[in-house]
Structures are given as C-alpha cells and as structure tokens.
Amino acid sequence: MKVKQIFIALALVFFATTMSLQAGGSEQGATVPDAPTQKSVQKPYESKTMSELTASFWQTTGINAIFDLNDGEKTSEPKGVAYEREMNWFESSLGRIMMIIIAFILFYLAIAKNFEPLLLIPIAFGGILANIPLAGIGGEHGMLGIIYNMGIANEFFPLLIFMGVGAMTDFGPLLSNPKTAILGGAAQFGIFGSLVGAVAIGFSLQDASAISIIGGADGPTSIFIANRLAPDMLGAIAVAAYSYMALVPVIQPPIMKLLTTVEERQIVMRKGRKVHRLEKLLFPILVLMLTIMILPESAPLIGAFTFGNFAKESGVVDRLSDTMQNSLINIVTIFLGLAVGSKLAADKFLVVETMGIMIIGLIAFSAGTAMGVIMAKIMNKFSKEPINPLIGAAGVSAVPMSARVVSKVGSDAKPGNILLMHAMGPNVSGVIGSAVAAGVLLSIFK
C-alpha cells in the first residue's frame, strides 16, 4: 500500500538525516547559558514497592480526601496559589457533599421543572466540579479558573452576555405604550429597600448594596456590580440573582395575588400604538446619550446593551446581530456559567454571609414585585386607558421569565386576557432601571 512505503521511506530518512545532522548541533541546541531552563527539572522518582505504590495511589483518591479530615487540603483561587488558604475539615468533606446535592436538586429544577436551564446547569455542573477535591479546577491552573479569569474577575462575559441580550430585545412594547417604563422603576424598590434591610442585619454599607442589587433580578448587572463592590461575594450574589431568577415562577404568582384583587387581575388592557420603525433605531442611541448624560457609571452596562440592540435594529449587520444572539452568547453563557459555577465551591459558599444573602436577596425580589404591582395599582388609578396591575410584577426584569409569569396569571383570571406584550414595557424598562440603579450605587462608592 502506497502509504506505508511513503511512510517508511520517511521515518528512515528521518532517521538517518536527523542521526547524523544533530550529531554536531544538538550539543550546542541542548545548553541555554544564562537563561530560565527550558527542560523542566523533573522531581526525582523514588522507587517503590508495589504496595507502598498503591498506598500512595490510595492518598490521591476522593474517598480518602472526603474521609481524612486532617488533609490540610488547600482552598482553590483564580488569584493564584498566594491567595489559598488551608480548608477546615468542615470545607473539606462534608461540605463538599452537601454542595454537590445543592448541584443535584439544581439540576432537578432545571430538567424537571426547566427553571432557567441555559443558566442553572452550566452553574451547577462548575458547582459540582469546584467541589472535587485535589484537582483543583476552580484553581488559577484548572478549567474553571482560568475561565473565572478571562472573563468575570474583568467583568468582560456579563458584557458580551448584556450584548446579546440587547440584540435579542425588542422594545417595540415599551415604546408603544411608553408610561410602563415608570413601573420598571418602581420595581427598583427591591434593589434600595433590601440594602436597608441588609445593612439592619450588620452587612456594611458597601457589601449591603453589593447584595442589594440582586433585586435588580438581572444576572450580568449582578455580576458587575458585585465586582466592583464586593467580590469576595460574588460568588454568593451571583448563584442568589440567577437561582432568584429561575425561581420567578415560584416567588412571583403569590405576591401577586395577595397584593390584587381577582377584577384588578382581569383588566383587559389596549393594544399600543404602531412603533414606526425609526424609532426602534434611534431608541437605543437614546437611551445611551441619556446614561452619558446622567450616570456614566452605567455606561458599560448600557453601552453593551444598546450595541447589541443597536446593531439588530439597524438591519445592515445582520451578521453580527445572529452572531451575537446565538454562537457568540452561547459561548459567553456556557462559560460563565462554570465560571460562577466554581464560586459554589464549599470553602467560599457555605459560609455564614451567604444565609445572609439568599434572605435578603429573596427579600429584594419580593419588595421589587410589590412595589411594582402597587406602583400599577397607582397608575390604574390615574390612568385613562385602563392597567393591569399584574404588569408592575415584570419590572423586576428578569427577562423574559417575569412577563411569562404575568401572562400566565393574567390568563389564570381571565382566560385568554394575554398580558405578555404590555408586561414587556415593564420587563425591559426594567432591564434600564436596574442598569440605572446600579450606576448610582457605583456613584456612592466611587
């Protein structure tokens, strides 16, 4: 066959002419005086006997790391190994096993339930692979860290992320009936109501509006904010703003509907004006000469933002704009999510400021649907043209799973009352608000 004999004609004469040719020059090629040595020295192997061999092999496995609870195992850091510290036996054994059941049940709720999936079980998976002990993953070397570095220690992926959202957005709703903007402020309650609440339980005013912003329900605004403000949390936020997220459907329907009566929740409203399509172009450039204008600290956030939405509605980059919505945010999401996920590691998550968290985060999305859903009650009030107040609950953001949920229970009291498109005004707007109540924050600390 042709190819053995090309291929035996070439290892020999590989063979002879390197044998020969290096004979002289590898000596020279071998020695770099005075520079770092390229051959990594190589500790020297001790002989063993077979069973001190599998006695060491016995050191290396998990059940003995899990179960030797005087390991002085050391914490993992994206930082690098200056930053690790040595585990408590706590951290590393059981700790690891109860975070890995956290993975498990996020895993039910993403598959069984599909709560947020696209977010839940990259998150979970890096939660499970923090948690491996010797490996070191989450570490500066290890798969996750390394993606912890390149993109959420700079805060570049929740960027792209806002990015791919903006050119995913439309907000022909919010400017066909433009006043429900204003409910997506008043759902910026749970974001300044929860950091008083957080402060009230001992946080510092810093790490409290760090926390508080998970109010925001906005996963990259989170992330953002976190880092600038407090990022030994940021792990902690984080999993409590995208948990929160995908528990919308969980946490929403009740506030709902303590805080409306079953007319309220009926109310048919009107179909909004015809958005010419201008306006959609100029919108995003708007909405970003506005944040120059008024709160720069939000410019990163909302500069992404507009981009991607900018560049959708444009219409003369329609490659950019699919690229953006689907290979590049893909990529950016599969990533962050391990990346967050390795900050569920059980020497950084179970520690007592994270109970504090998840309360007051739950605390902020619950003050933020109220005070969304009362602000629409107002509104009604005033309001020629009649508003459903379950609209205010979408203000929170989390987009879109909040405007599905007020749809849903919209068409729970009345079926075939579909709320979906006036709820997108507050959804999105609500997007801006948190954007907006961010960059204040950010002021404040500056």
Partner chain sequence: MEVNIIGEALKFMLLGMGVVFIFLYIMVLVIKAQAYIIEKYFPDKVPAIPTSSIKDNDEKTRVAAVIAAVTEFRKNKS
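Given the form predicted together with the partner chain, corresponding form predicted alone:
Just the single chain follows, nothing else.
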C-alpha cells in the first residue's frame, strides 16, 4: 500500500514539474509587448531604533517637504511620469504656500461674498489638494489626475456642461427682442481683440486662438478649443476662463458704471412680447441646422446646447430635462471644478506663461464687457423703445452670471428696476456667439 502511495506521489510531482517547464518554455518563446522584464521585489523591513523611526517619519511629513528645498520632489502630471520633472525650490516651498493662500481667498469670495460658490469652492479645494506635497494627487493615478483625464483632456465635461446649460436656458427673452442678439455679437470683440493682442506679444496664431476664447468668459468653450489647438496650454487656459467666469461680479460692475451715466442705468425697459411655445421648440433646431450647414466645427458645442434646450421645450421628457438641469450638471461641475483646481499647483500656475494668459484673459474679458455696453448705448440712441445700456454687459457668455450682475447694478441705480429677463437675451446669444467664434477659429487650422 505504501509503495502504491509513493508511486502516485512521484507521478504527481513529475507531472507538475513537466507542466511547469512547458509553461516556462512557452513564456520564453512568446513575445509580449511592453511586458516588464523584472518583477518588483518588495523591500524587506529593517528594524529601526526609535530615533531612526522618528527621522523616517519626519521625512514623510508635508512640513519637511515644504521647508526642505533640495528634497528632489517631482511635479504631478496627469499625462504620466514621463512628463514629470523635478520641482525647483520656489515651486516646492514658497509657491505652494502662496497658492494655498490664494485658495483660501477664493473660499472667502465664495462663502462671504457669494461669488459663484458652485465654481469657486471646487476650484479652490482642488487647488489645495494639488499643492499637497508628496501625495501626487494631480498625477496620472491620483484623484485629480484621473478626473482631469476623464473629462477635461478629452473635451467631455464641456459638452455635458453645455447640455445642462441648454436645459436651463430660456430663449424667450431673445425671441421676444431679437435685436438684443447684436449685443451678444458685440461682446465677442473681446475674443478677436485678445487674438490680435496675443499674437502681438509673441504667441503663435494657434496658441493665440486658444487663449482668445477667454475673452468671452466661457469656460467650456475655452477647454474645448484649447484641447484642439493648444493642449499644452489647456490647464492655464481653463484656470483663466473659469476664474473670470466666477469673478464676473467683481470685474464687470466697475466697467459698467464707468461707461454709463446714472440716468442710463435707471432706464426702465418695456416688457417683451409673449413668445409662442412653437417658436421656442423650433429655435434650437434652426440653430443646429444652421450650424451643420455653415460651421460644422461648432456642432459638438451647439449640438449639446440645443439638445438640452430642445428636451426642455419639448415638454415630454421632463425627467431627462430635470436630470440635465440638476443632477448631471451638478455632478459635472464638481468634477470640472476639481480638475480645473488641479492646475492651481504652484509649478503650473506660478509661471510666466500662465501669468501672461491670465493678463490677456482679463483684458479680453473687460474689452468684451465694454464693447457690449457701448453697443447698447448706440442702440439706445437709435431705438424707438428704450434700451438700458447695462444689458450689453451680459453679451459675454457667462450665463446666467452676467445677467444677474446686470440686474443687480440696475436695481442699485433704480430700486425695482428688474433687468434680468432683458439681460438674458444678450447672455444667451453670447453663449451661441462664443461657440460660433470657436468654430471659426478651428476652421482656420483645418
């Protein structure tokens, strides 16, 4: 019996050995691309004294990483480790402290001043996370890096945002007073003005085209065109565009007051005509058809925008419309804000190129606001019905932020003067205008 058991055991060992050798031979013969040549071996733990443990722990703290100017820490890049580099002393220490302070300033503006908290809070929090030493949160496998790659680098988030904005948009004010569309067009002066300015100071025409969209204060469109024309500058452009979108209540009022008199700000506009439901239903389809025939490059943005609006106006898919207006756009706003905030890392934000983009963007946005107000003043001179020049500032595509700011400035000048619905006409046309401008710029490089 024992002999039989020994024989069976030897047979099993022989069989197992043979199979192992065959498997090893087949692995050597097969060619596997990008297969690692060596297996990573975990370093065995070595016993340490209490002082050594304390010193080891200190090396892993954020305090040490900030104050050790020569620790060799690398940047975090969502594209992968091949794009990472060693941080200089400023980026790893003082720069981080500055960016965290800037993030807290954004918190203050969002919470204490109520300046677009839906944008500023995720962006600011993303900025803090991006400046945490050693964590690599903005890297390819970090939380912020994953979010950035899944929605910013491939243009997906901007399209979802446009879909939600379309579902929240009412074309009624524009259709009841179509001439306000001129104001949306006039405000695009900031885009083309900044294009000329960016080229004049040394940017290539392609990079300048991507930067110029900041002049419309349109974050989704800025991301969309930057990803096509200047992917290396995508982070800086996204930060600039969304910063100015959020700071509309800070930037626009001084310009509006500078270019208008008290009497002009007190102008009361007449209520527009009632728009038929069929008009609202046909308008997004008409806009989409014109885009398809004349400017297909804008079709992704315009298509998402008009789809959201058509679903709302159809009246038969309320659940889908409600999801786009609330759940979808809220979720995407969280992800988009964190992803944009990841570019507030000191090594990415505190550089000459980003500072230049921020300055060009501010000038462009201010120029767009000013041109909208000036055009409204001209229209008021020749119009039979009074036009409050303030509504021209809403021609930029920061919807509905600009319209709300216009209404507030108007009510401050004359209590009870509600300009919100009148300002929504230029505001909505500004969204379409910036998407059209993006399509025109993209078509140049075809």
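Rigid core: the largest C-alpha set superposing within 1.5 Å between the two forms. The shown structure was predicted, so the numbers you read here are calculated from the model rather than taken from an experiment. Residue numbers count along the first chain shown, from 1.
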Superposing on the rigid core, does the Cα of residue 386 end up 2 Å or more away between these two forms? yes
Using the rigid core as the reference frame, would you say residue 270 shifts its C-alpha by 2 Å or more between these two forms? yes
For residue 411, does the CA position differ by 2 Å or more between these two forms when the superposition is done on the rigid core? yes
